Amino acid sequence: MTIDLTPSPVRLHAVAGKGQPDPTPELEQLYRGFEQELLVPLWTQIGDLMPRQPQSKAVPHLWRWDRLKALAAQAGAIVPVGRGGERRAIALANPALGGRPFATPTLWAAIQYLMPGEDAPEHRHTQHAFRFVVEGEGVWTVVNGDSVRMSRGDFLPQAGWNWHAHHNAATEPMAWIDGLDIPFSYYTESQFFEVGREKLPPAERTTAERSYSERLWGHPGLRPVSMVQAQPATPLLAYRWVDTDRALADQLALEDEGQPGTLSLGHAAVRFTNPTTGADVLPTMRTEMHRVRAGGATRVHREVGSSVFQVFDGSGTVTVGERTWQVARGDLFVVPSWQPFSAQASGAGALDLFRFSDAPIFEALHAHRAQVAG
């Protein structure tokens, strides 16, 4: 079989319009002379490839926990985990994205879903990633022969370029989101990949309480003086639910005692930072923690990039753009480039919500802009 690589022109047509040269014979001429060489002029283009503000491919949209976990169910008992398939993880597809498993443009996120005595074997990639908890217990992942538990409301970052695989040690299964720049490296065409043992040894399949990689970083505001160079991704591999839940109750209890501490009023945000720079904790995605008190609401927010949000619990309602939705336990939703956000917690207790963004990237450009209203 032949496969014709001769690229193909872009087809140009004489229309008039403001900005725009007359149709006329020599004008249509000219651009099939462009299309001849591949050349595409400015002019024809310029409203697509510099508008006014962002105008994003991707879409609002909601993606329910209640179904995307009986959908892992399913496949749990169907799909195996193995060399080849390497993860069973299912990703989220933004629907104007042409299919690509992407949820925006930049972002990847997924259900992985892990049975009983279960192992997704080691691999590395250049992609940075994380893992986010939002139910279960009982899987630890092991970064480069580290065993780092995973419970819920735990927060688990690992740089790209690590070794890692994951084993379930307990009797259910368990489920958890991975957040990756898998389609900001498919499209800058940086990714790399690469298998590794088939099994891990049993010094690294053990089920310690506190890694070492929490023992060596895990103490707030200390830094181990033997390891002071500073480190382009976080060295500690879990944040613990533990903390987070603490800082978020003291900011609103501040904000009680009539302290600043919080975002905005009844919100009150943590960013998780890499110890040694006080940076974000991956070189191209930021991550938060942020909680709305019951009956209260976030000011509504918008900035150059885009952000997938998970419900970690609560209820409330959110809009994104033209979109609102109620949302409970585990819901996901994607927040478009430009696209104004704004949540309120609706039940008896608070709406915590878990984000992840790209705007490490677009801050190392200078291209990051916000805008935050009401």
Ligand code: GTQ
Given for the second form:
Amino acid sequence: MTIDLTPSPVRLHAVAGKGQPDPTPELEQLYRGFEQELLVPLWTQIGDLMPRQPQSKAVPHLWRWDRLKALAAQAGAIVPVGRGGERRAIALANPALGGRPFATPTLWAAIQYLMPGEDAPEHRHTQHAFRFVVEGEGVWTVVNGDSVRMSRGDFLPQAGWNWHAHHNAATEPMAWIDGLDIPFSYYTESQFFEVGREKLPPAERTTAERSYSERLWGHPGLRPVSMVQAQPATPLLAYRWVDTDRALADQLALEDEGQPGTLSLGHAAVRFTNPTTGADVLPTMRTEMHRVRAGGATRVHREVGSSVFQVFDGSGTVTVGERTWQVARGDLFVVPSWQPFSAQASGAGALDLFRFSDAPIFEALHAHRAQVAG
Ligand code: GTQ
Ligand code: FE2
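Same protein, the form predicted together with the ligand this time rather than the form predicted alone?
Everything in the complex follows now, all chains and molecules, and the chain you saw is the first one.
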């Protein structure tokens, strides 16, 4: 006979407190019985399982862009990109999520790096994704054969289950950030993945200024009559900086003229939306660009679900929960669920912040709440 010495994964300890039983030998015996049968009584866990408001396991954290970029460049020199590893992508790991490559319990955020002439091979997965470019140019992302230029300030969504590959057609390396719902798919065990063609045909490795998707969908307020059905994710594959920048500048100019439009005084914001519905670009991720006027500040805001921010331009001070940081271009930080967030533009110019969050998940489930103070 062998004796299984594997400890029971259930460990119960009598605790003192309101509604807790007296710590008698009988109670200890009852708890050992629960452990044997893999049972856990609610009364020992209620505070953790059902808190009065979200108590995120994730913590606020900041990653400096210069550190990320230097390490990505080091990886560029020694890590090949190809089938198997699939991408030279390096993920932000929230220090309170057990070493997993998860920025928050639902969101993946990574820096991806391609050397001149390199190709990241074609694949598809059910996870929704986007790219955001804080600096540089020269990489094209090819989505279902449509080659899409990536340049500074561009936002490039890419809904789940679309084939995609990336290639660097320039003579310089390029870095950008990826946002995906990998942790959400991981915890909910809902992922599928397929590899695509080993090499893209030359016709798909073009470097056209405008993609098919932009020519069809990239005209404000105009929809091709051949495609009037609502689509669950955006068919537009690039939201160009020139348009985002003008929208934010116009909001602040309107404010100067005493007209409504900004989110709060000195704080302009736009959301990237699906042109077939007006809803968020992706079913699981909300993406926005915020501009805080020089010397201005956002209000203090908190909401259900988590966010990742990247400083696109300017410098300032951001406060997340108990943490405050001075931030500059490229820096990334995490706002856990229900933690208050605010930002001040303390540099000479405006502070531009790219933000993504998991809000559409909670809105779809009628579990979203938000509060603004001050
Ligand atoms: O570029 O296809 O950061 O599939 C993580 C998974 C990037 C990508 C990531 C991916 C990609
Ligand atoms: Fe991918």
